[in-house]
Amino acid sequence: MGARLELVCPAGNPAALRAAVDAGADVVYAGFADETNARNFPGLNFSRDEMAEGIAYARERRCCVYVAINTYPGAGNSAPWRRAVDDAAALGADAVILADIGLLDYSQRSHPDLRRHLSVQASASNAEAIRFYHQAFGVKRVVLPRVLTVSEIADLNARIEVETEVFAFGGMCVMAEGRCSLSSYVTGQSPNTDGVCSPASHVYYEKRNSDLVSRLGDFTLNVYSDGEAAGYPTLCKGRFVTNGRASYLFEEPTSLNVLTMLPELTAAGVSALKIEGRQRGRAYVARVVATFRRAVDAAARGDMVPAGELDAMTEGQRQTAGAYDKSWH
């Protein structure tokens, strides 16, 4: 038997979270329904009444929940996100993922038996700098940001005493973590500081003849073809017209999947992995959970792990081991 990677996954909301518990999560992760996670969408997320429900179902399967409080609060207006903290302490949850240094040193000093991750949008790569957040803050565990090869995440495992987090399965991101401002270039607004790429108040389809349109603000950002499947317009995925051809300049529609590199993640010393999709529905979380539930466990005994089953879940139609084998960047 090998060691066995923890299982990190989303919900969106209570009826994700109780599917994501039943497919066999080892942790599901949430947020309060405000701008201080970094998916604060409408529709979505957690109040107090409901982040405690989740919690006590989770527990009762011997299920934990991490709190994301991840985004970074604007000058003089630290309040909601300290109230957070607060609010998931209280509430019992299991660690709260935070990636401001105001909110890290609020958290320590307020409730410092509460586990404290590092939120990906800290964007910490480089063992000096997750170094810093452990000494300053007691950070237990770093999300790795997806631009390390597998290698690399080995190197720094090998010098850094906390536990390592990557992403495994889900959209792909252009930009490092916690510094990407295209959102907020068209809309005002950004997942930085407000929460949300890509707000669904600026979002608009159109049919023109028989295409569809999508924009984002005064921005179009797609052209669909008739039977063309559309995805959600982000800035990054937008397709535009260069030397008379319209492509996709900045990241193509595709989804992260590392089902087959499991052993080779456990290997490097990676403690958890992390599947993406907050937005999804339920049906998406409990059919991606299973799955990697299948994998994890398969790969934790040494035997063949699963590949393939997630094919049709991809954006796009299309998946990518990302930078962990430099196929990527």
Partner chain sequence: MTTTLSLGPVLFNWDAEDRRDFYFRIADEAPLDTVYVGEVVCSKRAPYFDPHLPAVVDRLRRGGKQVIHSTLTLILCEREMDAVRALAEVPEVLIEANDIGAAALLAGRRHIVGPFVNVYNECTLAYLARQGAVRVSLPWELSSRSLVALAKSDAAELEVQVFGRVPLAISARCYHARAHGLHKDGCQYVCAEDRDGMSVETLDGDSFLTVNGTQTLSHTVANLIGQLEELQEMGIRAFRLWPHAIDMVAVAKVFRDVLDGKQTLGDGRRRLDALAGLAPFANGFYTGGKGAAVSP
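Now show me the form predicted together with its partner chain, since the one above was the form predicted alone.
No partners, no molecules, just the chain.
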């Protein structure tokens, strides 16, 4: 087999960071507690002190920390984003994960030695786009959008000179990341600038006879009959009516899981696997990271990859290979 895939794991708080490191993460990614990263949820993310401690904890255990600063600075308000880049550099982050062209430009000029990765939020889905970010800003790695098949990823890797990282497990955007304003259409808060999609502050549940209704802002996203398991009302995982028929029009409440595809992803030239879930608790993180640790090591040895172990961790106990498997379309 080829090189061992790097395992990039989520940390929404210091406890999750320690859990991920202890479970065998090669890298933990985390963000500051503000709108500068794409998981800007209440009670989540890191103060500067917590980030410093987290980096120290990881480093002692030969684990790296990437800092996600992957929302778009608003016009006339670049300061918080620039400060986040400056602080990540000062704290010794192993890389920053950026999406905005202006911020990439700033980062390169102010911190030329700081390693830059391109966030999935930049939606770079073709070789020209990736070459641009590489040549203009010295980006070393691109996190690929969850819209490409494995063969498209292999074609892409043959044409570019930067590392690629792909999503391996967890929640899944079905729209091109960084180019979706469905949530801001309904809530006024933008994934791109505020770092939130379908925010809990706009979620309501109501009982209607024996049904449970979930709403986001002014719109009903789903109705569950008695006994039916209710998922979190993420907008694109709701049930809607087209041509008189109700269905999960965009996507069922389901999780991405590529556990059994590791050999194909390695063969496609992928460098790293990203586990999604900075909003998850330490127990979830520990279990998923440990499972992927075993699987990645097995794949690197050329052994069978253990399947099925994470079935209980997937949303609605449903999983998909997403776009990697052409049948998703």
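Basically, rigid core = biggest C-alpha set you can superpose within 1.5 Å across the two forms. Positions refer to the first chain, counted from 1. On a predicted model such as this, the values are computed, not experimentally measured, just so you know.
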Does E228 shift between these two forms by 2 angstroms or more at the C-alpha, the core having been superposed? yes
